[in-house]
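Shown here is one chain on its own, the form predicted on its own, set out as structure tokens.
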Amino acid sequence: MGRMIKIIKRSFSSWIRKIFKKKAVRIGIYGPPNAGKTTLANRIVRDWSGDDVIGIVSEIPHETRRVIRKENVRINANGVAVTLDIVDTPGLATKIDFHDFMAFGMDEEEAKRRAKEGTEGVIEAIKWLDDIDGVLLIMDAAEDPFTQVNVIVVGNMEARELPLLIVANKIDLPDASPARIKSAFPQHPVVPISALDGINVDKLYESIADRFG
């Protein structure tokens, strides 16, 4: 019953947008920690709005611990224009251990605080799934995609019937293999990019316009 209510709610929201010709599509950027979600969000905002970054990027996991939003980002690619409300979400994880943060030089108190905030961020990210129209799921192309987090996330979004585009990020790394991600999740389109270097992002914008426009 709960799932049915959510589907009806999402369909109703989509219908309202069409009635009032509101063309903004709310896109959630999801994925595990350090996959490059905020790096991609920053690139999209810089490329299409002219604004500066919307979030801080670092090598420390769970740098983004609260949802960050940027509204009315208009993308025009391959002859199709689409206005996005971007929702950059904290990294999804099944476990957040404060010891992992101490490896980056944090003292125990700070590490525990960050682990608590990271856990709260995961909960907030999941709640946002009820209020978005589609998902960019970011995966690190240099890592094994057959992880518990990725399988759970893809299954959850399929159950919610959310349009999904998988972004195989970090193809600038020598061990990157977008084909490995495609093999793991053949039922979804996969776009290989480097959000950091801008490699193939034009193809991603075309895919976003085609998928969500």
Given for the second form:
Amino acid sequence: MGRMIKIIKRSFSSWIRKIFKKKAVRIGIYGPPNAGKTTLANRIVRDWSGDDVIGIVSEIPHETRRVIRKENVRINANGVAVTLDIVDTPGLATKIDFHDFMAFGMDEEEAKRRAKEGTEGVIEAIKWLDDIDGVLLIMDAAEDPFTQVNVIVVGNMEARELPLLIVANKIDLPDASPARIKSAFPQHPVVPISALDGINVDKLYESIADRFG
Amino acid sequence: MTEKVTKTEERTKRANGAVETGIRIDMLSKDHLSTMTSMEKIRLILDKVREGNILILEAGLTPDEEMKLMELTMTEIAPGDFAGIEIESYPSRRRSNIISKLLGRVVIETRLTVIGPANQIKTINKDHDVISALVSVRS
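What I would like now is the form predicted in complex with the partner chain, since the data block earlier showed the form predicted on its own; can you produce it?
The complete assembly is shown below, putting the previous chain first.
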């Protein structure tokens, strides 16, 4: 009975949006470097728009140094359709040391250039917060979730009263613990997935439709 | 008397000497912070951190101020000179009373925050109640 009411509510909400031609919901994919933001953005775009990828993925931090936007990605999940503008953002950070890039084999000049572009990317990601309707906050489930970047993003979403969905990514890794993330941020929904392997992404799409639809 | 002067000179010499092994920690009270605007707080933090100081704020920054601090930090990073900041704080608390509810506002209560140069302070562990950080002398 409860499920039926939920479905009716969603259908009604979808119907209202169609009548008033509500614009697409602009969703920002945020998180620290190397959490898997672009991997997830690529998967969503591949699953729902027919395009291949929107960004390059690598193990080097700050690979994404410019915001990438994909408009009108229509997701259908659990009887609800939601149209999204996907905004894949550079990883947020409070520090960028060019020496970290040299550890990946870059020469000093290239590492400094990468660091400079990295700082510009963080600023761009922060500026975009003013133009989004909700956030997918991606965390590496194998890492400590209580990082300052995560605390700042969660705090800002709460202060702005914007919807937030936490994605516990990389559950394919042996040390992954989505429970640790749920414990750190118990006030927000957490969806465990592997964006790389596609594990549990159907559940994520249902949660996106539920949260942002 | 002569001995006293000599000791004073030694202390002065140590304080002004080229080799400085101590780490300065500034603890800023909630009362002091409450008199400052957001940009005054952020400027003070960045100036002190760039001098190599560690700051402990009794009441930290609001989420918006933390985001602004992150943004301004990015503009000041200079490879080889300043690599950014390490900041650790507890999530702010949202409180409301009858008046704030009537006004439609929620009071954000900020909490203790530790900030320092990224190349000198490293967070070892952090949970809901304890922040453990390792502070090293700048080489």
